[in-house]
Structures are given as structure tokens and as C-alpha cells.
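Below sits a lone chain in C-alpha cells, taken as the form predicted alone.
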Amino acid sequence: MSQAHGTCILVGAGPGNPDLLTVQAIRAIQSATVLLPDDLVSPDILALASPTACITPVGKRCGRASTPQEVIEHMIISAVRAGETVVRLKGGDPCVFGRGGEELDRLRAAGIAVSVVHGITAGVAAAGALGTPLTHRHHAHGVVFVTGHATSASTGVDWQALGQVAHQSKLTLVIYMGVQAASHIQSQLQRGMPADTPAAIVENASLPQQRHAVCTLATLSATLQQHKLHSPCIIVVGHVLQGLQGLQALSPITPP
């Protein structure tokens, strides 16, 4: 087994607003000699890095040119073995739809010690931007974070069954990367939960260009198209949103 002389840290950059970084994340970014950021990490966050750090973007966005996961892992391993302090900087939290688990497995298998600095995941930031909770003693007894990439039971998500469970158990659904499959997700969820279940879509949560729209499950896909909301978006579905029906659509909410 090759001896690793450097260090590796998987760091969550949060939803984009640098004010939402943890103190630990800032310290890790500043310590990096090699910084490998995802596509959604904002320039303001990258500006926190040392001026001598080698910054190599390794973005992965659906429908765009992306750095293969195997290449990213090879870059990390090579840099650590060369004695570098490597920070793999991911949007949101590294271990919530950030492939952090895959990278942890690969690095540990290569004999490399790796630590994780968690960040605010986009689903939490989206709810905060709307001014709504994700759980509520009267309306939502739990929350499910789920990827919209998995659009059928054969790929991991049975949306009809998930809708039934969410409705019966009063769970809030927080859907990541669901824009492209929104029509399918909507039609399948409606088989398990009422069509008038409140829903909300948040684009670029926490950033100055944030937009949102409030709708119902039945109008989810049409609302996305009407307002031309695009990725990165978080979709929230559940009765915990019922107090938002009068909220003005598409107006950014400035955090305190």
C-alpha cells in the first residue's frame, strides 16, 4: 500500500452564500494547497483560498461537460501522495447527494486518511429562504431528502409509494435535481398523495439571484415552465408549506 504523506478534507461549501459557511469550512479552505471545487461553488467562496493554492475546477453538472468521478479521485490520491493538503470542495454537504460516500470509500481503500467538514445542504437552505420549517409538530413529522435523478422503482425511487408514505405519515419531501423529471415525479406522486398538496420550487437558494414559486403538486411542472425556473432548484412538497400560499412568487427573500 502506498504511503500517503499529505492530507485530504471533503468540505461542504453550503448552498452558495459565503455567509453560510461554517468556521471549520473556512479554515479548511484557507489551509488548502490544492483545491478541487465543484461547479456550484461560488467565486466568493473560492476567494477565501490562499493565493498560492492550486485551484482546479472539477464540476459535475447534468447536461454539461463534466470531470469523470474516477479522474477526480485519481487527482486527489496523486496530490495527497505528493504531500499536498487537498480540499475537495462540494456544494451543500459532501455526504448529501455530493458523492462524498464514494470518495470516502475510494480514498480509504487507497490508504488515505480523509476527514469531512459538513455544510448546509441545499434542501435546508431552500426551506430557510422560504421562511418555512421542514418539520412541524402539527403538519410534518419528518422529512425525506430524495434525488430526482432516480425516476422509477428500478432505479431506486418508487414515487407513487413515496407519495403514499409521505401523505399517510405527514412527511415533507425535499427533491434535489428534479427539474428535468418534474412532470414524471408529479404524475407519480399524485397517485399517492392529494393533488392539492402544497409545493414550492426554489432556484439558487441563498444567492442574490434566488427565485422561488409556490404552487400545488398538481401545478408543479406547469409552474416550472411558466416561470422558467432552472437548475439548481430544490422542490419541496408537503403540508408544512400551507402557510406560504399567499407568498409572492419569484421574489427573492433577503436573509436577516
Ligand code: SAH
Contents of the next structure:
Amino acid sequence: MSQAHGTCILVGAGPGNPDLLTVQAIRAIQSATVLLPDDLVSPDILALASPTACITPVGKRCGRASTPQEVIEHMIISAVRAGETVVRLKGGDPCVFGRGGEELDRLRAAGIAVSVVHGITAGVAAAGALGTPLTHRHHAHGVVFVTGHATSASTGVDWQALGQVAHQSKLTLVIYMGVQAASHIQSQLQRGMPADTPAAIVENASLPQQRHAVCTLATLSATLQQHKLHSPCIIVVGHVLQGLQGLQALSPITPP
Ligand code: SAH
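Here we have the form predicted alone; I need the corresponding form predicted in complex with this ligand.
Below, the chain from earlier opens the complete complex, with every other chain and molecule after it.
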């Protein structure tokens, strides 16, 4: 017996502000009969869905109860097999961190055809909030998007080596999920790059509650604590920030 098949679209919701959704993302959200958003996706974006869509938040934030990954994948697979148009809505770009790649692999392995709608990733939105071109030709040859999650002495990113490469090759570092491990990241990076390298932290980039602070690598962790900056934050380290060094104070920025 042939099975009715729906579709699955993995959609990037951008950094939060609905104005930063792509046209393709809006169309996909409007077409959903089943919508499975992560919890960084704002209510204003969910409001774009059809009133008849079945919306089930399946968020996943550090330490909080969340829907296990296998359950999310099972929900998608059974809804698609039941003929639904499933939109899996993830913050930023669905393929930059946030397990988008894993989800895509498993759904494809289960025989589900998934299409991807890309979104503006938080690192780019954070640079936009600071007014900083991440690859300004006079200061940087490239940019590294790197996770600060699961950082420990023995696993994860070799921050000392990364600091050295970033310094020698003029790369801007854009650190996702770096708040919890900030003091470790700072101390290890400092072994590879100068302590006075400019740094910045952007909390809730693109949202009305957006805040940022500008500091140096040496004062990164203290600045996070002083201003009580919490996740979601992007940390930027590199000389592209040097024009901002006069702005030491915490400054709220009104998104355009
Ligand atoms: N796929 C997402 C990243 C998911 S990982 C993207 O492309 O943006 C989650 C991390 O993204 C957060 O811990 C934080 O580091 C960052 N992040 C997401 N939204 C953010 C925002 N509005 N402002 C600052 N950082 C954000």
C-alpha cells in the first residue's frame, strides 16, 4: 500500500527580529500545517503561521527540560508520513550549530526529503549590531565561527592554538555559546594572542532587548559578569573591532 507523504522544510528563523526573516522563510512558515520551533524563535515569528497550524515548541536550552533529539526527529518523520507540511524552525541559520546538520542527516537517512531555507546567523547579526564588518580588508583575512559549548581542558576547541592562528593570520573570531566557558576561553586565547586584542559581546542581537559591551580579551570574562550578560550572546574577538574601543560602556542599541 502506498503511503501518503508530506514534506519537511528546515527553516532558519534568523536572530530573532521578524524583519530579518527571508521571504522564503515567511512563505515556508505560512505553508506549515505542523510547526516545530526551537525556543530561541520569537513569538512574533510564530504569529506568522496559519491559525490552523499545529505548533509544538521543541526547544533546547542549556540545563532546561527540552524535547530529546530523537523525539523531535520521530515527530517530524511521523508527521511527514501522515502527509503534513512540517516546518522545523530553528534560530539563525538552521545549518550553523544548533544540531541542524544532525537533524538533516537523520531525516535523510529515514528517507525523508528535507529542503533547507537558510537564515541570517546570529554571528552576522551581532556584527551588524556593532556596525563591524567581520572581514574588513584592513584588519582581517577571514572569520571563524566557533562554538564555546562543551569546552574543557581535554575536549573541544584548542583555544590557545586558535588564538595563535587567528592572531597570525588575522582572523576574526565569532564565538557562539561562549558565555558559560568565557573565563576558560579568555585565558586560553590569551596564550595565543595579545591580551589587548579588542573584543565585544552582543546579547539578544536584533531584538528590542539587545545589549552589547566592548572590551578587550583581557577583560572579556569580567565584562560579562559586570554587565550580567546572559545567553544568547555572541562574543567577537579581533582587530575589526578596534574602531569601537572608545565605547567601553555597555550600550543598548535600538535595532533599525
Ligand atoms: N543556528 C543558530 C545558532 C544556534 S546555537 C544561528 O545560526 O544563529 C545558539 C547560540 O547562538 C546561542 O547560545 C548564542 O551564542 C547564539 N545566538 C542565537 N541567537 C542569538 C541572538 N539573537 N543574539 C546573540 N546570540 C545569539
